[in-house]
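A single chain, nothing else alongside it, follows as structure tokens in the form predicted on its own.
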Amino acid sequence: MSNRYPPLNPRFPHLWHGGDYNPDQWPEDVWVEDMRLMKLAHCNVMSVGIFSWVRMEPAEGQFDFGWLDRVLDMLAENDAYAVLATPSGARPAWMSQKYPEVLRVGPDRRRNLHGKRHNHCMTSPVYREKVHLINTQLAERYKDHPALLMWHLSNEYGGECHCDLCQDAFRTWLKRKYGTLEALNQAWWTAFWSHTYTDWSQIESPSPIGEDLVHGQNLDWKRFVTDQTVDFMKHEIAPLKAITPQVPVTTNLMGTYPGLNYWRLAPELDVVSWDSYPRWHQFESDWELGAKIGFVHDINRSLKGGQPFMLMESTPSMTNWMTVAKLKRPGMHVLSSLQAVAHGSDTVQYFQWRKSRGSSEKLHGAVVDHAGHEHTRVFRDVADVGEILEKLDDVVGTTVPAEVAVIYDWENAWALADAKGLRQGDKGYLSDCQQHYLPFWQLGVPVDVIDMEQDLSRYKLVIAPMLYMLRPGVAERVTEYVRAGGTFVATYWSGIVDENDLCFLGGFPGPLRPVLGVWEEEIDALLDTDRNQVAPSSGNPLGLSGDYEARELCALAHAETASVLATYQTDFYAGMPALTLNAFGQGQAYYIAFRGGDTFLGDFYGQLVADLGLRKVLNSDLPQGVTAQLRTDGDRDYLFVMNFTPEVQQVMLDGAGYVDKVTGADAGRSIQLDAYGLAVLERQHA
């Protein structure tokens, strides 16, 4: 039975390939030719307006939209659609010099001078009233014409301000959350240091030059910079929706940005939309990354419960601001296009369409280079992602089922990476999440990953990698799972503080104890050069054998109703517990006492995948470096077969029945992947 979500928008039900378009950058005279070379590189939907506000009102109250008037036509003219973007995310000179107020205030209590992007207060009542009015003017304006398919909100919202106006909105927010000063301090632990409040109006936001050591206080800060972005981007919203109602909105989000936790602001949006630039040929294989990138594209897939996403930004070539600027390798550019919409995206859009001239994105990547034809290989590499999409149109709507979600929490991640304890600095909690989803990347296993506060229900393993923060209702709902027969993994540090970064009492990892069956006594914290070794039980149901590396952490656990699949091999903790499984309601609970390398995740996860039937996207071994990612539509799945290194595979196919859609050839028994190839294939739902 089909399962399909509807298209971005009904009127365009294909999928999108274009980018950011900056005509106000440029004579008239090139906007003739940029709509040749689009039709030429395959784009259809551009993004427009979004650092354009100065363009639309020269100053205050004096509105021009002629231009902007005659680039929408163009597109519609030319078959082509726009992502139309509020201005918000730069204003115009002329208010930050009659309105200082709308400027941010930094940490340090400075109020910044007008310049860059995001410089504004998101609580000032000027700004918002700017902001109301400019997207009232553009909703008005464009409401019924054809070019218009979404609106796309600023720009890569972010940062914070700490000018008097959210000081003292902080405090009606933290007045809302706790009702008394008896209850912030007592959540915030402030008889340390004798840091107790007693008036509101003593509490200011986390300063260097100020208070920046209570971890209540600077986790209740990222929540309400996250809640008053929230409110100001439905600030933003409210117009559009009011005359535009048909019109959907997104926001291009910034992967794993640590400055907003997207789980807050992905229910106010239709559309989930992000800015992808990885550092391909640099750090690590291609391959390696390739991992890592699969994972943000399931974070953004997720953020809406498997509805599909857009990749808002991406570079056709490279990326100035990094510190190495390498070029994409021949290849390398389909694949990473393709990748977005292997996990569920049904745009390719870039950052940008035309490199500007001047000022410090002049040399950043782009479809049409300086050289200003369509003679490069960049723009030949674009050309063959539109060709591609236009072949895809199947694939619009579908999503991709998983059986397995990562737990990546924002205000987990948060609350790590305050902890003065263990390793100073990064705690590798990301790193951690990502290394835990890569055996199923290498396997084709398709994954969620997800928050700490989604249904865990439909899924027949969960991983929790570092779930140091427990928010209330969690450890119940991972009780209830594991009860109705679900499979947990956990790890070290996971479950020591609440909510308020308050530690659990009474041994850890807290509330999760009962159903992970041990209890952690202490962690060691290990030198970078530091080893230790973990062998096995024999017999052990998993089939594991062999030593396994043990590095930078190892919890010292005590197994109570749990048994003991391995353990340490050296130091004072030989012998006690390094692995544990707990058999718990109808189902089981593992803890991972240290942090592994790939090897042991790789050979733990391929066991698990075998023992619980988990479904593999093709169900035959994959080389090294290749992957295999699927969308379905419950009756017809589409598998996008990917190969992230520079050596050529052969990838066996398990049966007969299989399209190239790209060809619309029979694809075989097996399938060829040049260096970065792809192949897409069709075939019926298993």
Given for the second form:
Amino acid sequence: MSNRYPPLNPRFPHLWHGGDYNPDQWPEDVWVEDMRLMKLAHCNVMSVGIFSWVRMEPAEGQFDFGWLDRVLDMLAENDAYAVLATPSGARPAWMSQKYPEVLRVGPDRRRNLHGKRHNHCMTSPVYREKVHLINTQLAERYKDHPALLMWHLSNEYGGECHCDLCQDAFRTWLKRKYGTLEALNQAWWTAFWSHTYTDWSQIESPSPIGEDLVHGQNLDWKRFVTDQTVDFMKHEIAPLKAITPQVPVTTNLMGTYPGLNYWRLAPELDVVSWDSYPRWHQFESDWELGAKIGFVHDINRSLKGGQPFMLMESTPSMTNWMTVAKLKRPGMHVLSSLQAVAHGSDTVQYFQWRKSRGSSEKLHGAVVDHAGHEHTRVFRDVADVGEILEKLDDVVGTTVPAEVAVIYDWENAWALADAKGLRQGDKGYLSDCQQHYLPFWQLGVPVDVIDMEQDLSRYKLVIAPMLYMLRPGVAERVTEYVRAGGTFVATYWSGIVDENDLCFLGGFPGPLRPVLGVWEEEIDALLDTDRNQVAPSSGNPLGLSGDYEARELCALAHAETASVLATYQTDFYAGMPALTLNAFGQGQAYYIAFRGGDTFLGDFYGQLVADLGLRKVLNSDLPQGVTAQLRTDGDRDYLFVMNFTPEVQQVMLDGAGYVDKVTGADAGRSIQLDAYGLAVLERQHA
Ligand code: GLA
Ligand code: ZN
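Would you mind generating the form predicted in complex with ligand GLA now that we have the form predicted on its own?
Next comes the full complex, this chain leading.
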């Protein structure tokens, strides 16, 4: 039975290919050439107007859309489409000059001057009014334009403002949340260092010149910033939805950007999209980085429960803001573009179409270089992507059937980042989550990446590295999930604090203690060079036999109802549990006490995949650095077999009947992948 999501916009039911297009930086004869080049590059959807406010409204209340009319008309005449942006990501100088309140105030309480972009107050009534006006104008003018496919809200919402308007809004938010000052003081544990507030007006946003050590306050401020951004975003959406209810709305997210909890933005958007800028060929092997990027794509797909997302920006060659702006090696452009599609994207979009001539992004990668023509390596790479995408119409609207979920939770990341203890600096939360994800990527087992609020019952295996914070109800849902037959994996430093960053009393991992069957009494932090050893107990049910390394974090835990599968080998806690298994209800809960390396996690999850009978995309062994990802409509399967190594690789297929979607040929029983090569295969859904 075939089951698909509708296309992003049914008016163009293909995989979209294009990118940020800034014709307002160029004279009109260049636009004509752009149209010719877009066809050659197989580009069909352009993001227009992202930073064009002053061109749309050169003076207050005086609108000029003539140029934009011509741009959209030209696109339509050339069978291309537009993702049309609201221009709030940057504002005209006249506005900042006349209404300084639209400019942001920093945590040091200094107001910014006009300049750069992304520099506006989310609270300012004047800014909101101006945004409402221009969004209304855009929607009214283009509601029936044949080029319009989607709204692109602003650009990369982010940052925070500490102006007086925002301070008032923060206090209002707190009053609504806590009701009484007493409740707030209790939640924030303000008796510490005489921080008790005796009047609401004393409360300010966190500041390096004021209060920034009250963890509950820091957390609430971050929640407020997210809520205020969502509120601003809804304010942007309102006129668009009122006038063009049929046009979907998105905004470009930034992966694991820590400033906003994207799970709160997603429900307000019709489609999730994100901007991906991996540092290929730099600090780690490309396949290790490839797995990390796969993880982020999976977040974006999971944000709307499996619905296809958009790769809204990526660079066609290099990224000028990186410390070292290395070029993508041959093959990497096609591979990294199709990787997004493999994980659920229905688009490949770039920043940017044409390299600007001046200012700070004139040296950023672009489809059309300063040379101005199509005879470049990068242009050919882009055209190659376009040609492949044109053969993948069947993939549109398909999704990824994941039986495994990794929990990566923004608020947990905030609390961990603020925690003073164990090891200063990065607590390794994101890297832990990505490390636990890696074995599945290597085996070709699809994974969802969710936050702690999501429904767990659809998964056979749920992995929650360092679930330090437990919001109300989470431990109960995990417990229910395991009782009903699920398999849950937790690690050291879980169940330490509640939603207010107050430590659980009575023993860690707090409310997860019964389901995990362990009591974590202490946790040892190691120096970078320190190591402990972990040895599996003989006859352990996972059949683990290696001698594994423990580094950085080693919890000292007591098995209460759990059985011990491995123990530490050295130091004063030699013999204490390093890995436990608690049979609970119909299910089981594993607890990993130590931070291990890839070898341990590879062995551990490899065995769980076998024991739980988790579906692999390809039932054959993949060479290291090669992954297989799957999209399906429940009837036809589309496999993306991707080689993230610079060597040629051979991959055995697990049967006959595979068709190469790009060449149309029968794939035979094995395929050869070039360096950074990939194959898209189709088969009947198993
Ligand atoms: C971000 C922005 C773009 C551009 C690129 C450059 O993603 O959204 O406008 O500045 O970075 O990498
Ligand atoms: Zn403000």
